[in-house]
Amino acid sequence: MTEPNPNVHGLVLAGGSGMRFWPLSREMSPKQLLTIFGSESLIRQAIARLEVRVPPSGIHLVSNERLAEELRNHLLGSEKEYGEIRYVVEPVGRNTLPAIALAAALIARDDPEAVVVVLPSDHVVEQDGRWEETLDAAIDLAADGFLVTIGLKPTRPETGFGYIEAGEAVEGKGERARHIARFVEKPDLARATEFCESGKYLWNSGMFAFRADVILAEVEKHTPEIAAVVNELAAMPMAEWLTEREMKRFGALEALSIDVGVMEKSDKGAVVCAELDWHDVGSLTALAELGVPDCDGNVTRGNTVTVDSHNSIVWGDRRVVAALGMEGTVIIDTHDATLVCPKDRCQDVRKVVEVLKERGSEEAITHRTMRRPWGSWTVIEEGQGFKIKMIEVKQGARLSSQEHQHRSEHWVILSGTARIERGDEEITLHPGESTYIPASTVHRLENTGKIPLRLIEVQNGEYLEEDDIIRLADEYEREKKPWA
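In the form predicted on its own, present the structure of this sequence as a single chain.
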């Protein structure tokens, strides 16, 4: 097996909010953090696809500031070490071209000729020999100065993807490496059928490879205003990107995809023709595409019942979810939200999220259960001046040493053994015992037992949001932002 190459870097685009995957996905817990397509989350799967050729220190996650914190929490909570991964925090989301150009400009400071492989964070790809061969072909072409995209042989007439018309073979690179004749936007069904039958067209996967200096030169050529801003930002400490001035400058850039802004205009384009077991997890219909249907064509999960229902997706959590007489319907039930819609309207689920945001609904932003490196917490109830949580701490884990300015906390132990630092005190509590943490009191919680520690936390105060945490020490160094 080929070892990771220090001259190859990987970018995982992980800034999306996953609105079309609501209610499974939320703004602060988007689909790339979900573990429903296999045993690992989508973001961990994307990282694993890069690791076959990219060293850990060469992997960069591109996201916004708020979501970068959640990504790091998610990865820190894994058994695997992700400490060397770097974070590129966009000042403002402006589609893929500014994000990729900014990351490439950072990489080019140290290694202008580095090959940069770009992967979305919401794909499912069978990682076998075919993937490694495809990745190697893309890296090889990119090293020679091409802007490379990975094109996938269509398995059906698909109207939801863009297409690439493959041109002549690239000299000396075999039949799989082709010049790009043209890009085609999402076609109607008749054209998609024609494309599939012709054998000349490939799905545009949104996966790319190019040298840092080459992509930056093409950005300068075709979108000089983007090049000017990203080159200036790359020369600054990343923390300065998040100042009001730089956020305004970056936010004023045109929101362009890399396809529209560069790939469709460049004469350096090449495509690697691939046959992969690949799925774009774009909307909730992916649950059906990747699931195993029953004899009626239904894909179900959780505590569900289907009667006289066909070709539907029924997704439950703890409650019983029953579908009676449903045809081509999506039913997604979570602990705090339920979605019902026709399968052919899944692309419009973002409209529901937009309405929820207009109403200020928390259900558009977060789940009631949030994962942390040490375990998880679940909001059980909340109201004016109070919030009740169930907290679970993994064996041997401990929370940060912290204090809150605006809230007090009362802890009641349900199971396990809790070691608690409270001001100058140190106490150990067992099931049925409790303690009180006044506001502005330094405290820390640790599971010293052999089973998960579970407790109820009652918060009281005028402000109960998660940003009222002053961390003084942390096992996971979350008080030190890797991008600051």
Second form
Number of protein chains: 2
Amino acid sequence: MTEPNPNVHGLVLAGGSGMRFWPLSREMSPKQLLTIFGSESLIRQAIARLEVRVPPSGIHLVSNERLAEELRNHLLGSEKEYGEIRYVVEPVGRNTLPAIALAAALIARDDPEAVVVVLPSDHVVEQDGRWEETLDAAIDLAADGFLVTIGLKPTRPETGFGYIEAGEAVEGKGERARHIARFVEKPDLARATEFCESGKYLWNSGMFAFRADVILAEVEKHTPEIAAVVNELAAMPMAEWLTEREMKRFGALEALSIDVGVMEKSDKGAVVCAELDWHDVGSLTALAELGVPDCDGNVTRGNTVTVDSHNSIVWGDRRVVAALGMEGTVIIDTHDATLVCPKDRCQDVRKVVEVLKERGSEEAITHRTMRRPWGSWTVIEEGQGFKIKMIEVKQGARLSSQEHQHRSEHWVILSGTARIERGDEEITLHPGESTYIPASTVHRLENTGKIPLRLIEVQNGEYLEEDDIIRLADEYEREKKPWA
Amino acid sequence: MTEPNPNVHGLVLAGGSGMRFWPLSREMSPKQLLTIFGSESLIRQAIARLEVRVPPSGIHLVSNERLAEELRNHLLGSEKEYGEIRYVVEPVGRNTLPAIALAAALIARDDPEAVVVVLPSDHVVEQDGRWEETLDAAIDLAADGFLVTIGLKPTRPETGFGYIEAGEAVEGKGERARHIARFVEKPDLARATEFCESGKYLWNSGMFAFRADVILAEVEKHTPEIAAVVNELAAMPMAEWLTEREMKRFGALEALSIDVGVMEKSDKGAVVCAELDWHDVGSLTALAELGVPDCDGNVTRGNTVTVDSHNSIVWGDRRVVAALGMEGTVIIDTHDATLVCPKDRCQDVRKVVEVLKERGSEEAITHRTMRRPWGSWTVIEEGQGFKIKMIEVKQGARLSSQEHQHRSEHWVILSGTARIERGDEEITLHPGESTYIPASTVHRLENTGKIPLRLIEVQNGEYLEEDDIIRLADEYEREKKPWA
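Next, give the form predicted together with another copy of the chain, keeping in mind that what was shown is the form predicted on its own.
Following is the full complex, with the preceding chain placed first.
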């Protein structure tokens, strides 16, 4: 079955809060937006895994209102643009069942035959042919009315995952398609070891496939109150989901995972047994699992020095990070924040983020580099009355026509070619050249060259926040919400 | 004796390598230049301790050739300028005895009656009246021909210091002036405890006072080969000390400390018993000794978060530094480098610096902020073909008239008032205004205002190193060496 099934839709669960990967992640740059494993971000990797069978226009990202804009910036702001991806905004985060049911209801409205493949956005899967085979098997079973979980053959007695006991083979679907004997919650080490050795147990990967109408019928059967709300919402324009009334109604639903709320209760369950080079990026220790340790057992990145240190993660960027005499320690260094903790405390990183949030620290919320559909900007210095940004505009991109009430801007070109509208003038600048944009002057910046345009912007003024911007025209229609 | 003795000279040992305080210190910014304890750098604190009895023109700093320029930049570059300080350059570092003997010979040449007070540059001493009393007692004894060590009443059984057993009182000099019974090398804890309790032992502080002719006679007596070389050098212009021949001769001298080489052997020794709030800033753990611990025993500075962490030093600057679940750990964060080590490994920090030096890392050598006589500059970003600096010019200061062959410069004023010569033009710029200096254009920058001038400089060009500068005129006569 390599013939694409036009009824297959993709759903990526992309609403994670980004606290457990701090300081690599931030509230507005959760781990799914990070490019730490492989050459693409985790969300782009998840989309790519769906794209082998689903066109981008059939892929839906489920997230929340604030994050949807960041996801769009991220998916437009690199060379490969995902302009057709759909955005589904949970009114309020209520775990996976309400979110998946809502997206399924939305998809079913337009395509009653829809088969939905659900992927988390924090997995790393080696892209060999085994993935496509697994996906095809799951889609095939789902099309026949099963609620399919992708089950992974365990490679270690992991106590952090739930397990599935595989039952009889599903008739006519080969050895790897099995009925589900039972779901098992996270076991202790003894049971996990037993499961591993038995050959009958699989890791519950959190990847699912089912017909939209089948999952909705099962949601109706097991959690009718959730079914009622999502069916009503699916009939409304998405903007209405974010009204106080609907947010309150959705927020009152029980926060249930799809596993607990439906999969474990349904008699339609099936599992596809898969052998994949698969990783769940759960906490910062994943950096060690996915990295290559040196002879002291340290996994390092960037400009690091380790002396008499062992079994540690030393994760730097451009700055020097030195570990002397450290054992089993995680050191994560970013542009504006550094974390040091023992490996076995990584699950508590959110405690640090909570302290920062209480203080109102921007370092809990954003990175200094912000993606935009046209490229990105990075704050490299700021102080009383000034802010300095490095701006990168991708080939052919053009920022909105805009003006600022409170700040003037000096631009010095570092590389590439800039076409600039400034009031009634139009000028072209090359590296080493500069211009000045006084406050209240309409201006527009475009990269007309063949390489990325990079420039330094020095802002002066009494008020230098991002919201001092009046957009007069914008190619990316940013006045429209991503889901509109 | 508060009447100043015009024959008293000061000598500050300022040649430290700066490795043990990395990353706070660098080879070219050793700890004596750091402002980490109190509001002034350690070297300025040492100078201030001498200044209560010695005018700046009578104070000599002993260091090495490269560091002397940095010391001058440091001592000129703040509001209080020390323009009259003398610089003594060791041809080669050979521990304290050759250096002190050389400086004493130089001082004796101009002032045969000279009394020399020697201070290390890494002490912190509470400036109450007790210091002046101690200094006066030491000068008084020294003037009478004694080799005086300032001995400190121990406050704990410290095993890291040498001790002095105080003998009989020196006749006519009061209870605190004692003959020296003996010097004792660093003791074990049992002996240190005994010493502490006995009331007869003092810490050897490394602070000395003696007549120049007396110390030179004792050097002649105990280490005649050192005396021969320093006497010859003292008769030459200092520039000749740095010829290959003299460096080789000096470098062949035995590397002896003044304690071991002379003080312990001489029968002219005396000790002034002092009770001071005194700290030796030996390693990074001094940050804890001198700081105020929170209720978890952590000493923190800057933008730090500690969660479930104890007895640690978390030393940040502007960036966030978070310690989660750490015990007894030192975390030092600077603009361009971070160090993490257990407290009891601080003495091995030089191992990290050695690795960096092998790699040719600039982070071992310099800070991103460089002091100049007129102020300072900081590299805030650099990349292919560009470098961005924040430049700060103190009130009334003027940079050299200069030009660059390979780079153009854009200047954007952030605060203060800049008078700029650019080719034949002369312009005055205010905050938010900018100018452009093309390559090969003579230019000069001056702060004519009443507050510090701060500006952003964006350099463009193929070669952006500091040595692309032709100085045409310079108020600070930087073509002249500090010691010339």
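Keep in mind the model is a prediction, meaning the values are calculated, not measured. Numbering follows the first chain given and starts at 1. In this text, rigid core is short for the largest set of C-alphas that superpose within 1.5 Å between two forms.
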_Large Cα shift (2 Å or above) at residue 443 between the two forms, core-fitted_ = yes
